[in-house]
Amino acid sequence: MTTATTAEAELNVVLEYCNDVRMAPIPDAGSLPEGFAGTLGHFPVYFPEEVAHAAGLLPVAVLGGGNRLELKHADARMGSFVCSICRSTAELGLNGSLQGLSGFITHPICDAAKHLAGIWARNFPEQLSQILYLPQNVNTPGAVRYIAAEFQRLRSELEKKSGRSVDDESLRRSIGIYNDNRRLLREIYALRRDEPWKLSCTESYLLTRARSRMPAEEHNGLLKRALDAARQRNLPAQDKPRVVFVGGFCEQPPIEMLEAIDSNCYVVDDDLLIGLRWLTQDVPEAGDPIWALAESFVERSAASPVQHDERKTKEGYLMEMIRSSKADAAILTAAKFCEPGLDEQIAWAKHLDNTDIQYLVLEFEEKMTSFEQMAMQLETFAESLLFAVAA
């Protein structure tokens, strides 16, 4: 069997593996992993994982019910006008797929997030139920400050329901983890920039998204394996355009969704799930870890349609990832009642109408079934940018 075979058939492994992750309940009280003793679930987009991984609570990314989960007593209490992640995250809880969870963050990213909280504090009471403020404008001076109290505020909400004390040095040791996380994935996307053809964007949407079931320490495993793997890949490069994904920051789309779109274009950026990117560089493993963790959110940061932030306006953010990865063009999306991504959506198209760089506009929902329409789009989109690039 040669290298390239060897290669293969280690990456469908390990890729076979993260979508049983994704797949799968949320882990209960007999088969949580070693050294935690709850799990404490998160809605998009960001939460400083680090704290909770440190006060041995196993960080849940919550990213809705997908297509599969019908819908039965959600309904009763959200509008159908509210998106489906919220809807189906509600759902979530009162099927019970979520009574193990030890406690639920969320944020008030939007109106329908914001509540959730309070969907959640009447129904479970027996969860830690919370808002974790985060601030939207982060161009203040005290935005670091204020952050640094809101991460202090949850480490002791954290202390009290896992009876465990954070101490600075195990918050370190937590953000150390999360830092060689975060290079590994940062690994993931310079790969899919330079080399698209090894690693499409579902594969890589996976590999991600299987960080929000086990602990950093696994998927770090997992994600070296898989680069190694990719790495010596022997598959040739096709003629698809280059493009930029975004409008994933927090409702996901479909996988099919995704494939549609892998089987037209080369995806070299995108912003799926990018709360689990959210920090751009390591944070500093010396001094005050609430501080470095607070510093790290303002200044070593992504964007997203849910933060105000003055460096980085929405049409600076896209032209620059535009711009990095060197793409020819923009799929952009937004979910379906998004109030935070529709906003963003026209703002992105409207200034792109400015420009050569030519776009797609696509709406989804989580629990979207029937692609082909969308297929026959993507294939006339790329199609039209191949052309383009002959003449």
The other form holds:
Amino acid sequence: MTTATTAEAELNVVLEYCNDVRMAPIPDAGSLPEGFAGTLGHFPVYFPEEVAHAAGLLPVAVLGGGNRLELKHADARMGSFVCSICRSTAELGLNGSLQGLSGFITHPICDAAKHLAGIWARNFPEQLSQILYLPQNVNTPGAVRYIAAEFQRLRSELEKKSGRSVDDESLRRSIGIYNDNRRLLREIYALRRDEPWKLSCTESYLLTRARSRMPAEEHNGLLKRALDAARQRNLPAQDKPRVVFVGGFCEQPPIEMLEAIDSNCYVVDDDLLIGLRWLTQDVPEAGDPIWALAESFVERSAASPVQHDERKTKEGYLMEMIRSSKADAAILTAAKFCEPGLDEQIAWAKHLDNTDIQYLVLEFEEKMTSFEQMAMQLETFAESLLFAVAA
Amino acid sequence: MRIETVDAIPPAAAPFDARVEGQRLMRDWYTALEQAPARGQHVANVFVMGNAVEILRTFDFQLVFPEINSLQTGVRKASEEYIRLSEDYGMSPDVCSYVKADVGLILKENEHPAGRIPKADIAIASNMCSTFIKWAEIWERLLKTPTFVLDLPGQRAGNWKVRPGDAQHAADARWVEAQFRDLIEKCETITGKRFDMDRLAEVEDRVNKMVFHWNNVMALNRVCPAPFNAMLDGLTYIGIMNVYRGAQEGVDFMRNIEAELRAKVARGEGRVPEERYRLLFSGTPCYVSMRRLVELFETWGGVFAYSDYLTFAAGGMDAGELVYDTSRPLESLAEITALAAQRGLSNQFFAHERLAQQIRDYDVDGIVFHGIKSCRFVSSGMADTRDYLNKRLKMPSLYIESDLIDPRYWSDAQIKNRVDAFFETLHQSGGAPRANKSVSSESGRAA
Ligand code: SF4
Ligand code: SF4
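Okay, that one was the form predicted alone. Can I see the form predicted together with its partner chain too?
Every component of the complex follows; first up is the chain already shown.
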């Protein structure tokens, strides 16, 4: 077998494993990885996983129910006008799928997400359920201090929950593991930017998402294997337009949708699972680790429609994504009923109208099962882009 | 302590009609808005939850309440035109209709049915409703309005106890104070004026007085029969509570209402001639059809004794102990703002706790939940809250759905049917006529 064939096989093994992980239930008490005493669920977008990791609680990103979950309870508890990820998360709670969690943390990203904490308080009082009030003002001096106090509170709550104390040294160790993870994820995205034929958007998504169910150290091993294999892949570059994908910051687009995009375009940057990649550089491993995490949230972080930061306008970061990834066009998506996403989608579209960058607007829902129409739209879009480039 | 800061209630010189006086004050406010540019007055956009009004008043900003502008398009039966304009522009049907009416207003170059709305020099958006932030970002984009996001640490969990002065409250207040100091610097730059701490204390003193009367007004409705309808008369009160907070007119208005209602209580007069059912309204109003909705209930002798809307949409100021210490104006402002954010605003996400308390306080026979698809702040957890209260407190409830200001969502026959069915069930399950039931008022009284 050639190196390329071996690489292909190796990548397949890793990706299949990642896909199994995506479909798997959260680990229960009997199947917890070594060193962990429980699981801590966290809702998008960003959560400082290092704190839970150091406390011996496996951080589990709760990313909704996908398109195979039947809603039996949630429809009666959350209105039909609420986005799918919130409703399916409520369903997973109410149908018992998340009962093994030691806690569930949500964030003030939008009002629907904040209401999940109320649903948890009413229905699962035994779990540690909280809103982590990450600030929507990161520009006033004092923001870091406030965040550090919140992280400190989180640290002691998690200590109580897991019965394990989190000293600075163990927190620094977790930060180091996550720094490796951040570096590897940056390499994945760099590979997609530089040689997009070597790793598709769907593949990169599956690889990233695997962290939602496993310790970061194990995830690091997987990412290394995948990167090595992908780099050795021998796939020809195809004639596809280079696009960036935005709108996947919270609710997860179905895999089939990403595959349809991959069939027609090279996605050279995206905001999928942006919360798992929120910190864009290494978190300092010296000094006070809580402060380092808080400061990184303010100074070394990505952007999304649900985080206000006067240094990063939404149009600004989209244009920066397009520029730095040398994209030809953008796919502007929003999850159905996602108010922040829908507000941003129109703002992005209006902004791009004033540039020569083409875009395609798509609305999705995690529970979508039919993709033919979307595939046709994508095909037409890609053709028009190629035609425009060639002309 | 509270009583010491409050003027005695003088006997009303002339009969006071809250509705007429409220309308006059609203008209005056819109006139002041129109005149602000000619007067060279600076203008600030603020929301009703978490807004730093006290600081802005200290700098003499003319205040624009975009939510009130939007609801007024509904009251004046003009909202559909504004909403449609924004949808034609591209706004999704699924987003907050207040936002859409406001985008319509921008597209109509600020021509509002009540007058021309001036362009703001600054917008304050808190995180209490996340839509505020997205809304302010629209102004940033379309009007280049500088935005200050006031981040208020909210209620973190169920059963969250925040007590003035405890470590958590102190940390939260410190963060709020840091933001106020930042905001003050920005206001100084915009207005060219130095911040005046004594003026802040004066404004706060007026807020204290207004809130004192406001709390008494709320408490008077614990009496049976309830002297006012929380979702009709209460909406007038709340408008003034917001627009004139920190102004002398606001203190006078609220004091007069209290006097008028006390007199009514003394005469044994209720809002409805024969009060049969005391109800709690949870959610936001439907401004296009509010009179009609209230009528549907009042014909059955049902009165809205309270509404959680009167808590969160009035800045959370009836949530208890919210009195500014005017000897330390800025610190106290931060402390009270942090407290109100948790006890009166963001506790919306744990609505069952607040409603359970209000059910007791107002001794109600049932809850009416009004779901608004486009307002996820009130509606996303409503069905679950209802389920919880039904199971835990055996509280009869009705769920109806329409919109704040979008008339396309009002279905008269359907809502009437549901209301009638609700009362019939209440009646059959032994909901006895209430006329002779006595509920004591726990309101304080100015000495
Ligand atoms: S998808 Fe949008 S509306 Fe839903 S929880 Fe996420 S940010 Fe909120
Ligand atoms: S979502 Fe609701 S609370 Fe928020 S601005 Fe709109 S109407 Fe007001």
